[in-house]
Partner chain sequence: MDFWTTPIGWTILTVAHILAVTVSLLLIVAFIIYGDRKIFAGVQARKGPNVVGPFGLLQSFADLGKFLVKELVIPAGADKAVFLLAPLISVTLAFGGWAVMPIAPGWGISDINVGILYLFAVSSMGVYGIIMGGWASNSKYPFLGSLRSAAQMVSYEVSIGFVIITVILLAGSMNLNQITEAQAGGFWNWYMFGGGLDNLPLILIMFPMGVIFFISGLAETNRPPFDLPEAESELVAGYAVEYGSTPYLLFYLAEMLNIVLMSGLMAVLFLGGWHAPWPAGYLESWPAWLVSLHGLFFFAIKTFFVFFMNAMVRAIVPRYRYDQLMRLGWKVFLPTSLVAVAVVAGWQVYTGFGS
Amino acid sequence: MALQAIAFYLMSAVTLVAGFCVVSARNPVHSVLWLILAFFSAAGLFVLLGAEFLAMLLVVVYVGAVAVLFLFVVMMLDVDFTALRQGFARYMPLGLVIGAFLAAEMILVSTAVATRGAAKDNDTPMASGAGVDISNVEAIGRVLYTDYIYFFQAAGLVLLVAMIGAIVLTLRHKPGVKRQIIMDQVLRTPATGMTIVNPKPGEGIGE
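Throw up the structure of that chain alone, the form predicted alone, no partners.
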């Protein structure tokens, strides 16, 4: 128990420090790297709490996809961050108000957990087969892939259509720009793909 408490306080401190560095770092690339560290530390906290599925989501989805995508976008785009920082003071009051609401919500949740116990003492079943000693991942898997599988598949289809729609809406054919014709390249043969010429010595090849 002592080792688990030490790990909890250590990863909590790392998460808090990394979260503060995310918003205080001047370099956006450094902010994304601090964000990745915060995600890893939060994943460790979820493992200590027995929420292995949430820990896996943080590592696979947020660290492996979202944070890495942010990192590459920040590094590849030529963004004028000096101009972005100029509007920081203008949005400071709104940010403070939102931060105050978030802090109040976290205090209310922490107070409720401290006074009435954790979610494991709740009598409401979280998944089918409640009362059976199953892991967190298995319980969520039963909900997603057994009880509500059709809703889960429908949500996947909606996301697929949204992704295709975003690609179609942003695709623009500019006039005067040469584009590849994939079918012509696939169906190309030696007879249509090359021309054999026999230029005379001292003469070049014309169009």
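Predicted, not measured: the structure shown is a model, and the values here were computed from it. For clarity, a rigid core is taken as the largest C-alpha set superposing within 1.5 Å between two forms. Residue numbers count along the first chain shown, from 1. First, how it differs from the form predicted together with its partner chain.
- Comparing the forms between the two forms on their rigid core, the Cα displacement of residue 153 reaches 2 Å or more.
- A movement of the C-alpha atom of residue 189 reaching 2 angstroms or beyond is seen between the two forms when the two forms are aligned on their rigid core.
- Residue 142 shows a C-alpha shift of 2 Å or greater between the two forms [criterion: core-superposed Cα displacement of 2 Å].
Form predicted alone done, so how does the form predicted together with its partner chain look?
We keep it simple here and write out only the one chain, dropping partners and molecules.
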């Protein structure tokens, strides 16, 4: 238990410090790297809760895919760092107000869920330790594909629409650009790919 407490405080502290550094770092690439650290230590907190499946998904999806593309974009942007900082003092009051609202909402919602909502009777809903005989992969699967199947399918549809939208926005065939068609290349034979001509002396090859 003591070991778990140490791990909890260590990882929470790392998450908070990393989260603070995301907004305070001068270089946007450093911000993204701190964000990745925050994701990673949040995954560690999930493991402490016994939700190892969610932890691994967080690492695979957010750290392994989303943040890589994020980093990709931020690295290629040519941002003027000093210009970004200029409006800081002017926008700070507004930012503080929004931040305070967000924090208040989060606290209200989480206390409401814990005391009156869905998590009322559960001590550790996802724990797969002693006393629980199914792993939390199985637990999530059982809930996801029965009680929440319509929401699950709806989420899938939203993602599908988003994917098609992204493809429609970026896919354009410019006229006049030669594209490689592998199938045509593979199917090329000596009969279709070359002609044998036998020019007469002094005439050369005509058109």
